[in-house]
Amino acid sequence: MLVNRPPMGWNTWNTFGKDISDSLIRESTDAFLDLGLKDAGYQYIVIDDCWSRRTRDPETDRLVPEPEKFPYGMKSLADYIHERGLKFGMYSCAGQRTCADYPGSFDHEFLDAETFASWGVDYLKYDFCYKPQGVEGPWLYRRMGMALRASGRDILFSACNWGSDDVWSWIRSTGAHMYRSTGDIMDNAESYRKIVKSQLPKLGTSAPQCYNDIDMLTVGMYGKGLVGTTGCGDADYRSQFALWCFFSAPLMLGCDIRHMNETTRSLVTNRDLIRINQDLEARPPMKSGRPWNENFWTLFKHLDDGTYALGFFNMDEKDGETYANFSDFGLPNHAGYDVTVRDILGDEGEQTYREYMRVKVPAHDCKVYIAKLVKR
């Protein structure tokens, strides 16, 4: 079973776009270990478009990487990042060229495959642009997923469609293993709300096997790199990780990790945290909250162990409390049981609450807690 729980690791585009090298990847590597991001279960280095010449080399037909940013070439690159315990993995584009205008792999899908398995690449980032007109979605990824399958090495399948074309009902027949199911993330607080708020109606699509990737985080940019835009703070990216802990969904980090702050490495690897996220069962939370106020959302997940996950998150502009009714998520009054917590995110040590549990949260923060049933 090639991937039975959310893929976790590094994309070099939010921050680098095209400027990206050999060193870059190998100081990348180097800082990945040295944070502990393999320890706390991330595994793969990936390069984003713009890696490639302009043209495909005209005797063999095959992608050739432009010289210039990967002198030593990317069976040497892989083999660098392998050596180091970790995976190895790359881009292409289901159209005739890449978002970024490099040649893409419609009508190559076979060639390309067999081409990022002799590099040894693990991950291939499958991106949407430049198709022919009148060509569908799933036609392109079952292509691709079939030349993955036929290259005689084991690639994780990442569909990047944007969400096109109904994508959550058909992608996992492609022998995708994540797929994205939303536009671009920016760094700021307005997109990444935008993106999980588009997800509530598509919770319940993503499961082992096939995870709804709602894009690379932008947690620890602070406005630096390609989609810096305005940057968050501290409180925005400790919401924005732990939403996509709660949704299950790949975790992918985009800031440049060479310069990662200690406050944004503690919260990336923060344990509990991403045993939510890499919950073997991964589950859709349930959501309540304040219904007079949509920014203020309570999420309540089931996880493998018989605890539960419950996050509360306050997407206003003011500080402000909410609130968990345990009825809401099943726990009726009458069945006898309390719901001891655990702060995750902070000091409150753990605290046991009867039917109803109230929060104070910060403005654009969160709150979460690990909870067990406890019998009265």
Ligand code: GAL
Contents of the next structure:
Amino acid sequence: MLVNRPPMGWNTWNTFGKDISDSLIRESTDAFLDLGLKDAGYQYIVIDDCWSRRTRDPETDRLVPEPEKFPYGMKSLADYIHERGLKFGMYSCAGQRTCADYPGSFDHEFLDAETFASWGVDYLKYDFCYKPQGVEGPWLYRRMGMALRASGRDILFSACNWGSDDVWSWIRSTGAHMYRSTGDIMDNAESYRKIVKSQLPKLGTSAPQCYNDIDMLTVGMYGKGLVGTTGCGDADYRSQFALWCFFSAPLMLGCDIRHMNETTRSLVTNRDLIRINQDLEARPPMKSGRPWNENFWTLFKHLDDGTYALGFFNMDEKDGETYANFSDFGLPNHAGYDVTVRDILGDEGEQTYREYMRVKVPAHDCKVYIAKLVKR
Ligand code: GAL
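For comparison with the form predicted alone, kindly provide the form predicted together with the named molecule.
Expanding to the full complex; the earlier chain stays at the top.
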């Protein structure tokens, strides 16, 4: 079994787009280690679109790294990453061209999978642009799923068809380990909120070995880079990161990690949040909130050790108070249990509540607790 927890790593796209190079990847690998990301559980360094030449090698038909960007080739980069105990990811596309108009893998799936394996690739993100007319999307993912298995190397298969063709209903059968379910994230509050709202009802099919991928994080971008737009403040980044954790979504960082600030570093390495994300059972959260204001969310998630994650999210423009009525999650008052919660983002420590809990949450922000039941 290749994957039994949501994959964690860093991907070039959100910040760098086509501006990628050997030195960027090596510097980011070094930063990855210096920041303690590896110790926190992050593993994959992933090069997204725009790494190859515009055409295949005319003699071998193979993909060729663009020599100006990657003068030492991909094997050398893979070695650099592997020597540091990390894993190496690359990108291709199910259609004839990639989304940024480089050669895609259509009808070259087995050759390309062999090439990736020979370079030491551990992870393949597989996009969905330029699909030939009349070809079924699911069939293209079946092919690459098969090709990766045949390659003789363990390669994580990260499908990226943006939720087309009801992807959640068939993707697991192709051998994929994660599947993008939405269009591209932008670095603003509306974008990540829209993404989580669209997927909340569909989390029941995201499960160990094949996780719903709600896109690379914009946490720490502050408006810089390709998907930068207006950027977010730290309250929104806290909410975004916590929501990805409640959703058991892959945690692929997308900021320039060479310049990550301390606020971002401590958020993305928060042990308790990562523990929620990496829970082996990956159960979807239950949701309640304030019935008269749909911008307040309360999420309650079963964890594999018998504790629970409890999150309060304020997606409103004003500070506000939100609630957890424990009976909404299956704990009626007459059952005779109280709930002890431990604050994992702030310094409230431990407190015990009976029947319900009220929490003040600033606009755009969240509060997250680990909860356990205690018999009265
Ligand atoms: C999009 C994909 C992005 C990025 C981009 C590259 O289709 O959703 O995450 O990979 O293509 O061109």
